[in-house]
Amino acid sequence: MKIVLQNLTKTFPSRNKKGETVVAVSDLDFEIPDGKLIGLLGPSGCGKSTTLYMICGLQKPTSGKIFFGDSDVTGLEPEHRGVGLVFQNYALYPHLTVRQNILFPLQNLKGPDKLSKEEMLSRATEAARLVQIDELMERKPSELSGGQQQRVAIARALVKAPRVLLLDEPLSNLDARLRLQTREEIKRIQRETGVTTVFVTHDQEEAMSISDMIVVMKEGVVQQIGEPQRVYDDPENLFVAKFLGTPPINVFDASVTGGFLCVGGDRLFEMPGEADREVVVGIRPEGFVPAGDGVIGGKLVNIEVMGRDCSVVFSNPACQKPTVRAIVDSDVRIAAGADAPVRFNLKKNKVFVFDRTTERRIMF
């Protein structure tokens, strides 16, 4: 199924007394394509959460439209709306078995879509399987971990057959071996169901690894759509840049001087044409190469190595964090020693350029 959100705006009335409205959502536009799974990527309070629950009825928008195929949804009541939805929380009923929790949502059909026991028990034991807790119907959630209950969760959302499937941050309560572990099973289970996907995280990495497109959010404004390589790859802004990459890419404070990009006393590359003015610069880590006679370089911190890879921290003025990151091939040696000097040639792809002052990229 397809989503299409149409110049959707979502407002929430202030707290304080000048009655300024607060803007959680602003004129987003964007299609979700059917049978995709999406990432909606962005820091607390950015508004993925807030457009996740537009989409399944329990926020109305404040302007705009929602879209299911060519059908308008946005007046329509979440339970006609064909979504299944799993909180963050799982909100699963401690009372009740796994197979009474799966079986839940499909007790309370009414009218042409009401099932009988059993087709409703055919249901809940497909999709028991399809997460793999078939052997754990009788448990009560107490008696599970937070993998599994996540997984009953989902099958609950699932036995519906819903038109879409929306996840809210569902792997944060998680530990990090479970949640590798368990994103893996996600993306397993959207692919063979072939339900349109909505998944709401503040973990690029999650969206990254998972989804066919993200959405990078920041204070309600959509910053870059696309798929998560691509954007990694070709950030349109700052935020973008700064938000994607583990480790995150190193920011310098710089300047385009006589048709040359220049970070402190470095120049890094030619920029024919391109007017005199101050400008930031992103390095992703793993754009640095080792050179004796490298293009910008820095006083050592440290090496630490982490088996295939090495990361050399090392220190330059221009940078505006402590320390530069650098992840280079392990078999590459490097002169130890506190405050030794580093140089470093520098891979043209996976360096950035932006305008100081709007934070847009500049291409060179």
The other form holds:
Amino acid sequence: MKIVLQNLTKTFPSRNKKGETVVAVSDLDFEIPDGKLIGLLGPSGCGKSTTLYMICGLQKPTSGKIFFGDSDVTGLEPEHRGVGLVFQNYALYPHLTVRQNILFPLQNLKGPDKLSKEEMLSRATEAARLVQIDELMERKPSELSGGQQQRVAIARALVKAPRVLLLDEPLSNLDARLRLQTREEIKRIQRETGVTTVFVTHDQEEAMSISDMIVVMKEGVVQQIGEPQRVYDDPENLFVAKFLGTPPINVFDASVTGGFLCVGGDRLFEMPGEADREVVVGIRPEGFVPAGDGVIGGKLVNIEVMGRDCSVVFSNPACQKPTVRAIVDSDVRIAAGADAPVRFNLKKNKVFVFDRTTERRIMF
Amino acid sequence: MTDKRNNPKAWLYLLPAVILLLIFSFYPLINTFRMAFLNGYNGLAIIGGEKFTFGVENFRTVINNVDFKLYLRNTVLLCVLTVPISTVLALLIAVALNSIKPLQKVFQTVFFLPYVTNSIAIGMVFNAMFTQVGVGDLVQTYGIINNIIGLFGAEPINFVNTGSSWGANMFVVCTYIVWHALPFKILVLLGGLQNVNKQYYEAAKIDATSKTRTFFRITVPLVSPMLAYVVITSFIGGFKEYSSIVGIFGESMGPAGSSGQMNTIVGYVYNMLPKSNLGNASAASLILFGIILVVTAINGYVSKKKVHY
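Next up, the form predicted together with the partner chain. The previous block was the form predicted alone.
Everything in the complex follows now, all chains and molecules, and the chain you saw is the first one.
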């Protein structure tokens, strides 16, 4: 089932001033293709959860429309939308066993959809097997670990064969190891069921790793939509460039002077045809290549060896943060003490130039 | 580090409370047992230096007393009738209160008023509401309830005055107790409801759960600890019912001329005191204690099975 959001806007009445409103989501307009896993990504307060709640119907949009396939569901109550929702803290009924929790949505079916007892049980078992909790069916939620509860919540959302599966920060309550495992699990379950899935997260790594497509949001406005790698390689603005990637991108105050991109006193690239102006340059940590006669550099602060590669931390006065972090191959030996000068050449495709005021990308 | 259990300073700090407890709780408690098991124990006789033998005569006297049987029946009936009714009503009102936003605080205050009002005063008001002035054909005026009944064209009922039936009395007392019990229960249950995570309801909504099913399968189980608490405390309170009846009927514990047909076990205990039947009063107290103990134990057992998490 594809989902279409048309000019979707949600405003809330302001808390302190009467009559004023706060825009939570502004003019969302995109299409989620059938059977894909979509990550809504952004910092807290960017409207991603509100968007999710509007898709499931718990919140009504102020304006705009939502379509499931070709049918307009904007005015439809959540119970008639056929969505499965996994809450951030799972919202499993604490007084019911795992089996009863999974059966709960099925027992609500009425009329022609009504199932026989055996059918319900077999579907519950099937859902439990899918998320690999079929051995825990008689337990209460309080007797389960966080990861197991998460699976029960997913099973409960999937058991009624929803048209759309929605997950609200599905991994935020899990510890780091379980998070890795569960996110692969979610991807596997989504692939096996083929259900269109939307999940919300503030963790860019999480979103990048499992999504077919990510939607980066900021202050209720969509910044960029696309395949994770494409968005990472080709950010449309400074916010997206900064938000994606760990360690984060290094941002420098720079200028275009006489057709050259300059950071501090260093000339990085030729930018023919560009008028002289102030810009911002973002350089991904993996974009640095150590070279004695490199185009950019600074004073060495520290070298952090991490086995596979190592981080070279150095200071450069033009950088917006006190230090610049470059990730280089651990084969490369930089034998130097603190405050020693280091120089790097740059991989051009890891360097992005943005307008200083609009923060939009300048292609070169 | 010194052993905390034998810290003399700690005992010193506890001393005022311990002394008061010893004098006003433990001594009376133990003495009640003693008096109950001294045959024919009598407050006046003991001044005369009479000696009493241990035995269960007091209990035999109390149990064989015709009045006591009526009072026991009254007490049990009051409990059995009022506890379920007031609990269900309180739950419904609490759910309703919880689901409204505007005026919630106002209604909460209104519902809480009976709790802070003197029970004797309420009893007198109830009496005035249900009363009739004059007897038989000579009735001059009726209380508001009979006036309302009259609006529907029904005959007035003698609720609380001379010659009124036991059933009519029971109805008035039960109404009083239910009304008086509501605020505390509403408060406790509303507190419970407000602690229920709203996401359970959102999850239920997405799963197309009907309102009735949501109430019985989600709301009730999730407030079941509060329900159990409310039921246990109101059973205990119900068995000790006394002041409501004094409020409505005065010390006669029933309509005039009925020789206390609405009296309760606690009322019986009070009746025994002026007659210096301390032995009988103690025995009756212990019987009441036993009943409450058993009922509470049953309550506790049932709620352990039924109360979730």
